[in-house]
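We begin with a single chain expressed as structure tokens, specifically the form predicted alone.
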Amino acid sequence: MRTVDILLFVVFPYVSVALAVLVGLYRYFFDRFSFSSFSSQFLENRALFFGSAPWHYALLIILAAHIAGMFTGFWSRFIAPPSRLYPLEAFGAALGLSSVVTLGVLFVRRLLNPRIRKVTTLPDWLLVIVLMLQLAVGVYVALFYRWGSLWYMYTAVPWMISLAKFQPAIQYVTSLPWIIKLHYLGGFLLLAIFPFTRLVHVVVFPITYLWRPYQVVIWNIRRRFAPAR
């Protein structure tokens, strides 16, 4: 077992594990006005239309086929039939690809406008380079190295079951190519960067809006053609 599997198998992902946790509540429980998205809808609405809502529903898509694939009994179950395994594999891809181009479109807007720009921390700039890095890699993949959703039961999802076990079985990635490695360690990178960014809203539900009282707004500018008194 060489040194630098151990760092990038076992050692990375713990710290990025460990990051993601620490650093997440101390945000939310010492710095609780940066838990935002800071949206930037207002800014510029245009381009977000056109990437915001498809990246959104090919990234929630993706992530769950492959939390669906850490139930190995049941995925294998279901896509073992070809009529079923094909049409995934296809549709997977697409979605990668459509997941590339609209982040690229989000990527682009937050590049050229100077005032979304303006509101853009360098670990949020971190976090998208990242994270097309790691979607493009997973579009090569699932083109060039087929039926994913089956060998990714018998490779990640054992390896992961190990490290939360704290018994680590490297065995079961290290000898795949490399291509694939950096896939898998790409997730535990956005991991780690992500407790930094304004994306960490996203693992904060607004349950006190159901008691929270009627917020009241008192517009206090007279109108324009409003009588004077």
The other form holds:
Amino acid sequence: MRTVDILLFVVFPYVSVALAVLVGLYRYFFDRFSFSSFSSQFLENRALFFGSAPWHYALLIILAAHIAGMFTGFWSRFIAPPSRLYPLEAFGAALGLSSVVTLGVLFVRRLLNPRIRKVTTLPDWLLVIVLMLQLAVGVYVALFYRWGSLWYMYTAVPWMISLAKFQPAIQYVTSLPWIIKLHYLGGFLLLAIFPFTRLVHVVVFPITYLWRPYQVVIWNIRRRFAPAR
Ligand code: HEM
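Let me have the form predicted together with protoporphyrin IX containing FE next, following on from the form predicted alone.
Okay, now the whole complex, with that chain kicking things off.
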């Protein structure tokens, strides 16, 4: 076993998870106000509309498929018929491509709009760039190393299970092509930088909005400043 493989596929994933949990919890309890996506909607809305919603929908479906693949019993039965596997692979690649384009829209919006540039921190830039690379590499893998939904179950899944059991078995991943390894490590890199950026909002998705009473907003300024009815 090469030292570099141990560093990349054993040490790095554990450090990423530890950072995500410890720094994430620290920030949640000691800097609660910052636990948000810091909406920039009031600074610019048009490009956000075309970028944000489609990007989130595409990514949620892609990540849901990544997670579903971990339930190998269910997943292998699900993708067994080619009538499901083929459309699924094509749909995944199309969603991946659309996620690259829509994140590109969001990136350019942040880059070109001086007001949004001002509210973007260095870690946020790093996050967007790593996300872009992760998506682009994912799409490359999906297009050029076909049937990833299948071999994922025999490479990534046993490797991650072995890490979770604290019995690392890196032989499942070390002999893969380097671009696939890059994508696997990219997932952990995102985990490592997540607690330092606005990505923390993914764990405080405002689910309580579904059942909390609606909010009544009453203008509390003099009548002549209030908006016309
Ligand atoms: C350790 C974590 C991860 C592993 C093991 C992994 C593995 C894979 C594999 C095997 C594929 C090829 C699927 C196929 O050919 O159908 C893929 C595709 C893809 N991945 Fe990941 N991935 C991980 C994390 C992520 C993350 C965090 C993102 C996004 C932020 C992401 C975005 C994508 C995209 C956009 C595609 C192409 C579309 C698709 O086929 O679903 N991946 N990933």
